[in-house]
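Given next, in structure tokens, is a single chain: the form predicted on its own.
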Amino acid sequence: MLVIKNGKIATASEIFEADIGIEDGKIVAIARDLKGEEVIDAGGKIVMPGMIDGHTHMAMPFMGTFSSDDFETGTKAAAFGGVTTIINFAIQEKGKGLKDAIEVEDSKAKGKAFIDYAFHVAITDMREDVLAEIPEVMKNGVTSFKLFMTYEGLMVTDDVLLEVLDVVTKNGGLVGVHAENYYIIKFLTKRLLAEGKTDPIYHAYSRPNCCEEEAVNRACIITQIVNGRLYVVHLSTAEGLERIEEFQKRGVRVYAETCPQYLLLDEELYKEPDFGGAKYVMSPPLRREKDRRALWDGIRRGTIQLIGSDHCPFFMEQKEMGKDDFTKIPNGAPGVETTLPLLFSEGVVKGRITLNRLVEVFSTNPAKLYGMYPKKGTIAIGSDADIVILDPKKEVTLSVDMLHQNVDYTPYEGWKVKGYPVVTIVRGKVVCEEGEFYGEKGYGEFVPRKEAIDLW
């Protein structure tokens, strides 16, 4: 038996001191003074369930290129960041089905992943046969879907959103939306380019706060009509948060996810010289201080239930496709490795959120809504032994040179964090320990999921 001794265990609801016994990839004992053949001393450290990053884009085709992390490099970086499960997006190709998208994504992951994984399916080409596929796909363990309300070639119309929400919710699943108004973006982009405004900052100016607010409001109304279950991915604005809270108070099952970049980074970064602002081009764009304050408050109050990284890295050479036109800069940035330390340092240490809340939004709630709980997302007897041990005193200066993401920059270059993951365990196997990597390529397994568990 592997025993983790002397640690302070933190779940979504409790903080207590105990040892954890692990056998055959499962937690088999939580008690004092456990004995085992192998021992990890977690004295002075925090022991948490492994983090679940429900928003990653490994090897994703986008804007004529691919995101630079695949399932091998990306899951290795995730493990160093205390993430033990990712949920990646399988994008339906035009003319193909949902099962086809899952098979393509599974071929990318199988035999490469160091940690466990699952898939969301992004529906981009709705047909009657595709709609009929949804219940079958869900029975096979893929229970969450994503719809884009913007992006040429990916976006769906409101009638598709209605149909998918209706079918998926009736079958116990979850529908996520990328909520931005396509027509506002198209109108503003055309005007900016006509005025010769091509720098990265105009990416932000082409997607103002109202663009997200309108799409959030529309998606929530559609959800209310069919009594659906919706989650808004990568929420970035105070106004969008207000609309979500309004519908939550009406009893509509709408959940919200935000990301560290929207909690910590400012749109002024787009003005970095020498095209440096391209590093931060993502959609939705970075916002302002009032939005960051609102989002932190939304996490504290429970209006925002999920944190994801939206990990979608591109090398600067790829970003330079948009050197003369901000619309051609691949959208996305790395984050799977830095999310936990940033949330702990900027959130828990600075008193913005509690430790329990961190575990809740980055492990337990994702496990519940994505249909993995209690297999994952908690420390309990019978649960998978997915565990991260964090040293609350360890101070690290984040830099591209010390991170493991397959990209040549980090948006958090030079950020000093206090508190860092030092041991990551996936189904009882130590994958990372004190900066050393012990992962086995292909050890990561596909996680078939069940019905979503509503949070209220």
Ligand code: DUC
Given for the second form:
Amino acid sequence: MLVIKNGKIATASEIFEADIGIEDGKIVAIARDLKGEEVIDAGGKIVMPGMIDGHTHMAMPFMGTFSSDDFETGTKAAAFGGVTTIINFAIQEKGKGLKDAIEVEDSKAKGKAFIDYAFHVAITDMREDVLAEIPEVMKNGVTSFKLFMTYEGLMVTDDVLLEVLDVVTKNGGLVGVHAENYYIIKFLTKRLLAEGKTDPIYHAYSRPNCCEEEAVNRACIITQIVNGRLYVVHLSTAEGLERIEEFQKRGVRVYAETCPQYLLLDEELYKEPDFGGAKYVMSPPLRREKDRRALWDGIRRGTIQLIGSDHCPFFMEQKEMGKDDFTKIPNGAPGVETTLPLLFSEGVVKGRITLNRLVEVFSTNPAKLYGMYPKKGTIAIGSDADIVILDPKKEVTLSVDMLHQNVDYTPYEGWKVKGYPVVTIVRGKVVCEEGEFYGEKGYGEFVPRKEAIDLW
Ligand code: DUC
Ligand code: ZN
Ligand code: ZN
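Could you give the coordinates for the form predicted together with the named molecule, as opposed to the form predicted on its own above?
The next block holds the full complex; its first chain is the one shown before.
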């Protein structure tokens, strides 16, 4: 038996001192004074269920290029950041089916991943045969779907939102939406470019808060009509949050995810000189102080239930594609490795959220809503031994040089964090310990998922 001794265990609802016994990849004992052949001393440290990053884009073809982390480099970086499961987006190719998308994604992940993984399928080409595939795909363990309300080539119209939400919910699953109003963005972009406004800051100006507010509102109304189960991915605005809260109060099942970048980074960063602003070009864009305050508050009050990284890295050389036109800058930024340290340091240490809430939004709630609880997302007898040990005293200056993401920058360069993951265990296997990597390529398994567990 592997025993984690003397740690302070934090779950979504409790904090207590105990040892954890692990056998055959599962948690088999939680008690004082456990004895084992192998021991990890977690004295003075916090022991949490492994984090579940439900929002990653590894090796994704996008905007004429590919995101720069694949399942090998990306899951290694994730492990160093205390993440034990990722859910990656499998994008349906036009003319192909959903099972095809899953097959493609599976071939990218199998034999490469160091940690466990699952897929959300992004439906981009709705046809009758595609609609009919949904229940079958769900039986095979892929129970969540994504719909883009913007991005040419990926976006779907409201009739598709209605159909998919209806079918997926009836089968016990969950639909995520990228909620931005395509036509407002298109109109504003055309005007900005015509005025010669091509720098990264205009990316933000082309997608004002109302774009998100309108699309969130529409998606919520559609969810209400079909009695669906929706989650809004990467929520970034105070206005979007207000709409969500309004619908939650009406009893509509709408959940929300936000990301560290929307909690911590400001729109002004787009003005960094020498095209530095391109580092932060992502959609939705970075916002302002009032939005960040609202989002932290939304996590505290329970309006926001999920945190994901939206890890979608591109090298600066790739970003250069948009040197003379912000619309050609590949959208996305790295984050899978820094989400936990940032949430702990900026969230828990600064008193914005409790430790229990951190575990809830970045592990337990993703496990429940994405249909893998209690196998994942908690520390309990019988659960997978996916565990992260965090040293609350360890101070680290975040820098591209010490991170493992396959990209040449981090949006958090020079940020000082207090508290850092020091041991990551996936199904009983120590993958990272004190900066050393013990991962085995291909050890990560596909996690077949079940129905979503509603949070209220
Ligand atoms: N937004 C991004 O910034 N990148 C990937 C896809 C998305 O929706
Ligand atoms: Zn998105
Ligand atoms: Zn995304």
